[in-house]
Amino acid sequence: MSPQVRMANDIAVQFQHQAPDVAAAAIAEHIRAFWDPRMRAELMRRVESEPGTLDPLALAAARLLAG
């Protein structure tokens, strides 16, 4: 597992409380601010070639950050 998936997936577990859209909208939203573009364009590309390996709130997060 790559680490920023590994960081996706931490980032994840601290939003599980809230409902999924606000959660996914929250995680993308620290992607955005903290990450440093290359982390975010590796996280995508194991989003398009690994899904299966983040959690359901990290995937629905990159996607919105794909969006």
Second form
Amino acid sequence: MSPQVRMANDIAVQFQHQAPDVAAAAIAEHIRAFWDPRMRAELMRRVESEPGTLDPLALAAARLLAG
Amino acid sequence: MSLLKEPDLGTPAKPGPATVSVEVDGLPVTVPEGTSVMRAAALSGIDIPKLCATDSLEAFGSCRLCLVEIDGRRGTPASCTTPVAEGMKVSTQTPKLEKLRQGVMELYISDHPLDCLTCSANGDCELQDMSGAVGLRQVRYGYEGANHLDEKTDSSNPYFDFEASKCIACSRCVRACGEVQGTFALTIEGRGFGSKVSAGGTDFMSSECVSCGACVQACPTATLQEKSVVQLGMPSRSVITTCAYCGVGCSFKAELRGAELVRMVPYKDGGANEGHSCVKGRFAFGYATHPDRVLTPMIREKITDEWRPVDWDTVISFTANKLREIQARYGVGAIGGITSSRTTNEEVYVVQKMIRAAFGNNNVDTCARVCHSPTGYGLKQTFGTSAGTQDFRSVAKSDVIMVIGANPTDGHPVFASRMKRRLREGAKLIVIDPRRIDLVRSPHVQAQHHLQLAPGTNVAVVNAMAHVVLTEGLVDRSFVDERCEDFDGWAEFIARPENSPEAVEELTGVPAEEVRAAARLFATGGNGAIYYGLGVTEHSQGSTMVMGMANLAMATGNIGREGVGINPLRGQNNVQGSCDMGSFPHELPGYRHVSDDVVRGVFENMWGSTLMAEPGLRIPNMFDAAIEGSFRALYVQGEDIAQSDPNIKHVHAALKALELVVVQDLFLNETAKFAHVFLPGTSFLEKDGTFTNAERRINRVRPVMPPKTGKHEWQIVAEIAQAMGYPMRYDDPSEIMDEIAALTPTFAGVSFEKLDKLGSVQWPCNENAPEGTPIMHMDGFVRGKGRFVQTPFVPTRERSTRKYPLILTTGRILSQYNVGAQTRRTGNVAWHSEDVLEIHPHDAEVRGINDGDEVTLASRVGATSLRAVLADRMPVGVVYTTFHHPVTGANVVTTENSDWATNCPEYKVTAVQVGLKNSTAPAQAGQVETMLPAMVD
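If the structure you just shared is the form predicted on its own, then what does the corresponding form predicted in complex with the partner chain look like?
Let us now look at the entire complex, which starts with that chain.
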């Protein structure tokens, strides 16, 4: 598992107590605030190539970031 | 300056306004109630002779030298133990007193060697001074009777001697050990004439003595004397500066003889330490002049080449050219740097400025990444600022002290002494820690509750405590209603049954009733203060735990006044400062996000450079990017990442992958093995700048000697930046602080001039608080309302298994510091010459391990070997070691797991196996069941 996927999943699990849309927004915001652009780009590549490795909330967050 | 002798007023100051007026030898003086006659006299300018009294200790009244006469009172009371009373008229010099004092001195001198001319304390001996002060001219008793002149000298301690023949049994050392340090290692053995000071019936080195130096400081004669004074002679001048070890930030007088540093003496006016010290700050400064120090710049093309010494111009152009070449080939973001928590604010500031303005990216991080970054995140989310809330003095007003994941007596010993003093006065103590740290039970200190939780379950425990507070109606509703927000959602969350102590008992290993009792005590016991360390932050839920503690403090109203608060005990001397100075890749100085256009614009105007609006790489991300190939050069200021960072194999692979590693340090450390450029750094004795301690106190670091390398570190950084084409020039470090103040609202009122005038200030220091802010969030939180954040417990993915059934947790010990680069090069190795593995006797027995055996320690990422020490302070199933020695390489076994929010490594939870070295024991021991059910898959 790539570091970016591992980290995104680690963040996602912390927000799983929230409603999915709220959680996805919070995860996306966290990644936007703290991740270097190349890490975000790598996450996007993983979303395309191996979406199954991502926690569903992390995946939703990544899609928000992409949008 | 000449040798600074601080005045000794004889007895401690009493709090409160000066309301009691007395006359001393006809001079009027008004002092607070409870002040001693001796202190009142001293404040009026009259020194009463004394031997057993000193103002760092409570009055004792044993030497009978400080007698006075008081109008209307019979006899000659001791001025140290007699409190002032309104209208009192005191006479300190009368024929009667003179005769009495001379008689007392005769007795002392009759049993004291008369070797003043050759004594190491000649000129700095209170007995000598008092002989003169009382006019002693004869000793009628001679020197031939029973005496102690043949007592042997105890030289066992590496730093000071105990010359018993010179002891006058004043008990100052014994009282200092108890009252100031709180160790109670010394005692008076015997009675009457046979009384003598004893280190518990053994020599100092074998005793409970922690070598803090308080006894040496208190001794009025040469009985307890620094070996350096014996060898070098009395110092003749002082420079006031700040210790460069832990985050307490003690002020010291560096005392020199000519250009040679003789000793470091704790400074009574130091806001953080108020005259106390520990074995590191007081004595372990020899590394600064150790022959291992490299004083010449060096370069090499490949890490397999020999180092080539070069001059400063060559190394600066070599470094700048390489950095620019790499950027030309791989892009602007291919280089970055790491700032150090051991260097000054000014040195940190210029490194991050070089990276942001000259490198043109935000790839700057600091070693706080691997210790207290969750503190920054968690406290900013809840309170609005990334810092502890209190000053150290505040603990004197605490009624319930909760210590979580910290071991202050080892990690922050001078603050621990303050804390122990308050505990001896009756404050209650709750310890939350897997280990039975010394505070749980030590002389005159006994924790009311020790929640001995399984490593990795902090959040479950703090949530359970909050659950009790909420469900038992112990919330401070007026505080919450007035000062906080998002309470209702949090309350609904925390009240859920899964957060109850009973629900998490199996997980945490802490009996539910114990959690309930501790929560009730914290909520109802008066001022409740939380102190915490890396046992909170270095977890995969470190940031969650910081927010969990903040929730608990807000729910119980324990924020915004003396005696309460959330207080991170910072590891290194300038962790707070390095964070304040904009060392994080997402924040500019003052904790402002790089994406904030307005803030960035202010910096761009001042720096004359366009800054990136996107965050850069954190340290672990730099390693990943180095291996992946997009990150090619790293500048490392004063940090040994090849030893201190987790999963060393991964770190080494990253360092090897880089085309350029620049190390700026005192020594050729482990990281320098991977370096192409070595920039020799300066020790704290050569630095000119400021450190900011754990209580946000900005202290001056003054140069005791010129840089041995010929350049200050900030000069080197500025010259590299200039060689890269970015103009950066300062003529003096005060100019750097002026720039910091101009750009950082919380530092707006800080200047070297003000620090020299006031001694120190605690930020925020600005228009609203020109002399600083000891306690934060008093009238409101920095973010407006304190924010409750829901903190679900998410277990770490690191689990003990059949193959790795034990949990390793790491930490530090008193005599050593961090990676040991400094302390290993001092006499402190006498206490800790190697890292050892502490293991519970049960875990050892089932593995056939005896105390002292060499064992292997293996995790899924690596293995090392070290010596086992059986210790029942460890719970069954948990082992512990330190990382002070590179030969052990404790971080060979720690993993890539990290805090979800900040990537702070999870040093505190690693599944491991332990077995006798060169045996098959590990596999067999893998059959053993751990007693930590929560951690077993």
